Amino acid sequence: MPQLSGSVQTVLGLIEPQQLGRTMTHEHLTMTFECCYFPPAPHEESMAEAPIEMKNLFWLKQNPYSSHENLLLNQEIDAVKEELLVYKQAGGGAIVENTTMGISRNVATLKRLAQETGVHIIAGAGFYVDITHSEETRKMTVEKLSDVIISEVLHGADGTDIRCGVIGEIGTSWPITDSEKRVLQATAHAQAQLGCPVIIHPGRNSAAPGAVVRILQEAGGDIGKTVMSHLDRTILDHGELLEFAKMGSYLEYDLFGTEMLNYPFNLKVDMPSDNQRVKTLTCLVAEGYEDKIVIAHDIHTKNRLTKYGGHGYSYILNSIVPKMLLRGITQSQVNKILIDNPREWLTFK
């Protein structure tokens, strides 16, 4: 698209990509959560109902999706717009928000947020896990889906005319459903069409990656213009993980913060600490891949937040980049995962 071209589409309209600086590829900012609430252990049932409190803090870091209030982030927005001061301070530019169709995407609070802290927002088209899908939605044929997508980037979303910079986050399960395969299909036909940039959240198996960018390739994606999330609890083989990286998508690594013993979702899963995370950042830049990493927090529950004792939006910039330093990666690399890559990825083409 000409009007996009050489662009970033931001909840405020278009800016040059060079505006953006540090980008934090994957966060939630108003969102909720409750289609993956996890029913705590049976001894621990009231935790469920439970205020969250200084006294059940690290529970809820161990159980996050079993505490219904801590699912809603979205009653949270004074706190995050905050957080985010406090992050535009600590040097952040820009956040790409990856709350899509079916867990409460609110763009007018995106906007609001974006005019009071002067943090650049990426809003994301489209729709999330089949599980959160509305009839409707299942019924739309690859075509319909697609023409969605597109109206929510070149005219606006949730009734708005606030336009999404990005595809995603695309959710996907495991295995996928029909429902979900036909949203990928629908994803790539809107990015051929927009030279867009497109996320993904892949199904919580290894193989789950490479599944979603065979069928986004199918449909004539750009997997060159399409980050895989989540690859902190996905692809945990060093050996696998290079066999999926010759596939090019960028390599999404964005749950630093998130260290829980018990894995809900898949417990064959170790979720890795974040000294694990840095160093695997530190092989994958050995190994020439520092042009295609991202990171975040995928902040999206109420005990990631500061003010109920979480790390925040800022805990890369204040103390992951200090450790990544230490171990051997530059800060021409650092620059590269927190400047360049997004820029490059958020810039339609």
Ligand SMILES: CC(=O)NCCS(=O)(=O)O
The other form holds:
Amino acid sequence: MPQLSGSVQTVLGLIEPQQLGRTMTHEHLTMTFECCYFPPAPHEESMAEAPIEMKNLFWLKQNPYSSHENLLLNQEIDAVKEELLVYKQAGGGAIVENTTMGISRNVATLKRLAQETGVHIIAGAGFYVDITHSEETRKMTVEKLSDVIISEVLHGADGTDIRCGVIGEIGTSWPITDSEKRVLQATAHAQAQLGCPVIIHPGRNSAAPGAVVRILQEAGGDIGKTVMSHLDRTILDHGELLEFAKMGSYLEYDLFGTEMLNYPFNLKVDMPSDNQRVKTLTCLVAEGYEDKIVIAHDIHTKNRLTKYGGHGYSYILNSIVPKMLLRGITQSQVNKILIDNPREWLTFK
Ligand SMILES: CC(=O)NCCS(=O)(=O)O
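Can you give me the structure for the form predicted in complex with this ligand, which would complement the form predicted on its own we have just seen?
After this comes the whole thing, all chains and molecules, with the earlier chain placed first.
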């Protein structure tokens, strides 16, 4: 059994935390997102099967979940490899690859990408949202689910000996389903045993992050070692955000690069622009949360890749960091957000 305490577990094995460097804490390099296919408006029905072409790129930016082809990121390994080389060139050191069971995790591919690019890749253990749970998963007890998660961290995932270094993204819907609640409880049990980092995908409702944290807390989870993802589309009210921040998790803004008029999964949400995201980070820093912020792009569809006119994995390093500095976040605070906070979170207790 590897001695995990004090180390970070990548798909190539344990490393010293200082080796990570700048880290995107929520990305996908290979996955499928068919589970969240959203049919186009009736007058645009043909777009569902249309190939990705230059003339469709703006439509795809507005409707990324309404094109079947766009949901198959797992077909783009060569393009992703090229992008990782660019990311390394831009000063990137590591990527947390949050694909879990249910959205076509493939740790063997992650290992190959890490070997061929030199980027540290940390793979995710556990289960995505309820609609992707198998019948077998739904029938599992909390103890059995916890055994599965622990085994993915200690022994390997997807039938390999390639080990996960984080639990999540653990998927939850709104309201949280019974099966998701058991997975959350199992996550907390596994975290208590392993001292490992956890990352959560909350349901699309502002009450969801708090509800998840309460379940984890009651089951013995370590909230200070847990990242709450997708806050950009989940808690838009400043007061509500500060209330949630008090609960003690890491606060993740991970949809940098996603700007759309209508967010199809919750039309009440006005998806923020990247400038608004930076403004929110500035406010959180001013409120004293610089040690709790982490950021990423959460690339999960093809149109976000530079191959298809998207922003790619280096957008934060090349464009968002200068904007953060321009808006008064200091270089040392940027370093916390990109280097220190991910390192603290990813290091096993
Ligand atoms: C892969 C994933 O879960 N991304 C989040 C998409 S969402 O629209 O913010 O839920």
